[in-house]
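Read the single chain below, which is given as structure tokens and is the form predicted alone.
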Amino acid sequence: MWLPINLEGQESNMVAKGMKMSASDIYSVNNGSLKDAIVHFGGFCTGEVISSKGLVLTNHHCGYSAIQSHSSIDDDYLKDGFWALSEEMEKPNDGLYVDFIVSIEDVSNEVLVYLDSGMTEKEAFKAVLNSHQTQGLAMRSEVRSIYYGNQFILIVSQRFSDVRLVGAPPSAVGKFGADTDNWVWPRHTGDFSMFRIYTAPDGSPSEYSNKNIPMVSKNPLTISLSGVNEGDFSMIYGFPGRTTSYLPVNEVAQQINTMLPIRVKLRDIVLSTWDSAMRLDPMIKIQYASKYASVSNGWKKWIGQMEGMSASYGLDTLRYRQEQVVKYHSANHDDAFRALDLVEEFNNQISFLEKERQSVLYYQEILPRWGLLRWSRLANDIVNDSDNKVDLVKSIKVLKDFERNYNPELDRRASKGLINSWIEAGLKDTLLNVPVKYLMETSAFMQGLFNKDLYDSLPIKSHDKLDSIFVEQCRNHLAFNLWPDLLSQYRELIAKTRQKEIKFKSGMKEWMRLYMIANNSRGRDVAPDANSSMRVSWGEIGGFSPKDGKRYNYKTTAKGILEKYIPGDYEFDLPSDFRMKLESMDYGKYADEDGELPVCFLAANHTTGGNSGSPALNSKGHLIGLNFDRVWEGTMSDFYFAPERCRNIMVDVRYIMWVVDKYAGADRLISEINFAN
């Protein structure tokens, strides 16, 4: 995953691979690129511009909260989808916006200079910023750390922060195969979402207002329907999350044969209660989508990583790797044995930190899933808000949406089997840092945490009460101070761990140094691992060979979609009038060479969160489709990336255009799309 300032010394490599532009093209301050059509969308996703008129191309499941946000029961946005019939009708998102990248310079020399004069990285970052002040409306500076702070970039970015709704396809093909398909292949999903960019009338950044009109983009991407074929050229441009490629191997051992197997069970807990509720209530479905989507998100990612690190041997790899830096290092006399020093550091600090490191992650799994936290938190802000005489109109607002996508009885069922598990934990190995008593004696005091009388008097329906009443009635709730005490003892865990997972940094730090000296004096260029920063990967159309015997295809058709097809199935349900659109097969221009509408397509980009929503890019750098995963077997790629087997799984474009042209109608939409020749 490489910054695009770096490209020019990859441009020899990308062109043996059949890419068919200059590193210029994909990136430049000062002339028109392809950076200038890409947005870091919400700050959690990629988005790409489109149209001249600031339509903005990204992933459904990127676009679901704001779905969900205009969703109702009479307005079923996510089950029947959405299309704006006019500019008029595109719906604001408050709170959403994207960022355009303006440019990115390594500020590696001067942020040194700062530290090697006593400075912290923080006052030196700083400083950095004060040296580079930066003209415009709405503009942002940051400097972020690469090679864990052997090197620094500034990046400058500029916000838009009036962002509408325009376009999505029923839920039922933006998450056709829902949890079944995720992470899976072969996929026949069109996880695809369209939003607009508004700006102030004179092309300006502004909040939202009746007055602003559409972004007027001069770069946007040209979208080609020429399609793909094995071994093809394809890059993706996006703002991936986060990798950590170079952990020292015992380092990812513990991660996946100790933390992530706790992670997985925690989540089976929460997503078995939520699931078996949400087929049966269709308003539970609604206000738990986007929360089960993400849950089960991570939950999934984490078992395909412990199967694909062992089916790939990937420890043995890391292991391999890492004992040649050490080699590397013991023949070399500036830094002779240093790297098997800090090898043996971290294997004794790793193991140290084993149990303080599983405390921590109990509490991260499980205060985030128990609303009643939620509740108690939000209910301690409205309690702050009156005692200091502040407006609660802000926070009594935030209950609200809170309200609007909770289910007490819900949380009761779901939450007593994420804390009992606790519980059961802490009383198995008392090395863990478990709050038993706390809870415990909690329980008893509110005649159990789980009393459902507990969750049913929850003081939430604030606007049918004088805020003078609903402050006292939260103040004086059983559960109001279960937020701030949870939270004061996972500060005091977290406070405990701190210098010690600070000094494995700093070993983190040389490792990396002493790594990439390794690998550099074979002339192998090391990539900085995802920060959420603007990246490139590349690599080639192409199916694969997850085990012996099994071949998987690089491509799918709408015929897969009408094979999967099961009526009433909440992930395999087609609407009506979309299945008999692909029945009738009416494709036109999107067809492939065979007839048959594209779905779907794989290869061997490296991607991870935060790539979602990124442009498929072709030779040439026109739009061929979306990203939007990556295939079960794959998914360690976050610690090993292996290109025989890892893969990203994109939308194919024209299958996105065929739904917004052929079955949504919306005509208007593709009028403002370049097509390639």
Second form
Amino acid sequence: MWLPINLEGQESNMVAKGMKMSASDIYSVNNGSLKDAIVHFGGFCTGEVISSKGLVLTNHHCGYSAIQSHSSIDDDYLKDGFWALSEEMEKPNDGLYVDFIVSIEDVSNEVLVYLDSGMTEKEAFKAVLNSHQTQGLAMRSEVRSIYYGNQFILIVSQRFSDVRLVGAPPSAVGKFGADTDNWVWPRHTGDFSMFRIYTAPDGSPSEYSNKNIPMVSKNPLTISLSGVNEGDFSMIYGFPGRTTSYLPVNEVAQQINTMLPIRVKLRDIVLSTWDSAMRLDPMIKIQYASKYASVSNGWKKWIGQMEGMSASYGLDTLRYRQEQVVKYHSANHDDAFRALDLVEEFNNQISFLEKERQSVLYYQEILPRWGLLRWSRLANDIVNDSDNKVDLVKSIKVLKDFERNYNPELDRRASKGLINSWIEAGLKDTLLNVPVKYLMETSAFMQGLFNKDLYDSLPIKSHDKLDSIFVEQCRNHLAFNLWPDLLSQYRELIAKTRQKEIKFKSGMKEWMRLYMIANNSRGRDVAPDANSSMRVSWGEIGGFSPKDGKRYNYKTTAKGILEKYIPGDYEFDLPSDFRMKLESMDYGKYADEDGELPVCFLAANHTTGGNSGSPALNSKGHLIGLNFDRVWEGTMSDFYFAPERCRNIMVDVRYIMWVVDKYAGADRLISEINFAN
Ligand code: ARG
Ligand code: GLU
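Starting from the form predicted alone shown above, please give the structure in the form predicted together with ligand ARG.
Complete assembly follows, chain above in first position.
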């Protein structure tokens, strides 16, 4: 995951692997480059401009809440898809924005001078920003630390806040296979949606206005329909969120062996309770589908990480790498034992912190899942607003949104499992900071925290009453204090661990420096860990072997969609018009060399969360696919990238174009796109 400003050093490797561009075709400040087409979509995903009229491609799961917000029972765009037939029909989205990167600059020297003068990092960043004032509308600048404080970059970006929904396939296509297929290969999901950036008539960024016009984009991506082959060069350009590839091995071991199993165990409880209720009750299915998807997304990834780490002997490799660094410095450095000492300090801190980290983890997993607690939090907001004479409309609306997707009995059952396992952990392991006493006392006081009455008596859906009566009902409910009580316990715990975690981090700065020196001495460049800044990864297209005797092909085709089709199933059903279109096999120019319609493909690009919606580019920089996932056998790439089993999953752009062209019949979109010949 290279910084685009550091690509020159990679250029010869990339060319050796088949790239037919120069580093400056990928990133340049003063000349047009691929960079100009890449956007940070809403701050959580990546998108790319694919027409000179500001058309943006990203994932269906990235556009999901925008699509959902325009949906109703009568116009259910999640279910049926949505295609604006004209620009007038494109739908504005309150709060949605895209950021273009204007420039990235290495400002390490400046920051270091400030730091040496005794400033804190925060003060130093501020001083740098002051001396680099940027001109222009909606410009934003920030200084970011790279390599744990060994390098600093100044990122200037420009924000466009009128981003309208243009098109989305039905969820049966965009989310095909849903949670069962999530993180899984072979994959057949058409995970894409389309938006358009609008600007003021003079081309400048502007909030939504009906006077705005489609953005005139200088350097949209060109789309290639010539397809991909095993071994081809590919590249992912986007905004990966977070990786931790250089942590001390004991730290990774603690994550994998201690922390992830706790998370997975707690999510098992929630997911299995929700799942059985969702299967029985279609109303609960609707209410909990989105919560289920997000809880299960992490759960499945972590299981993959634990298994992948073990299958690839990842901890052994990380330990070996760590030892190499220690060895190098012991042999070459004036400060011969510093690396060795650091590792020892880390190891002490890691075991010292273990219990507190575990305790924090229980809070982090349980508090957000416990609906009653959420109710208590929102009820507190309402009561506070009322006591402070603030209008209650806003806080009551938040509560209403919560109630719409809340089932008290299901919450009672799921959280009972969670709290019991929390209490159990606290009783068994007295070093853990679990509020056992509070939970037990509370439960006695309330005649059982999980008494049905407690849940049944929530003043739910009763806000049509006079505000004053409703406020008192909230204030007097037995669960009212649950949130403030647990929050204060949690804050206390966090305050206790913070100083130790800060100390740990400062060790990382030194360690990272020693790590880079040792690797550079052997001619190896070290790519910085992801931190949501713009990055480029590159790798070969290709399948892999997840297990002895088993081989995954690098691509899937539409045949597999029909193979997976299960009528009436909520994950694998297909709308009949879509199925008929597929069965007619009218693939036109979107077919591959065997006459099949390509759907998804794999490559060995290092990606992580945030790379969703990132363009997959070929050796000439043409768009060949859209990144949306990784194979779960390789999700441990967040700690350890093993080229033999880590693969990112992309939708083939030919499938996307087939859906837009042949299924949706959106000619007006196809005609504004540049295809390579
Ligand atoms: N696994 C992908 C990612 O991490 C897709 C998640 C959305 N899809 C889902 N079924 N939950 O974000
Ligand atoms: N689906 C992920 C995202 O939303 C990308 C998959 C990954 O974690 O690599 O960013």
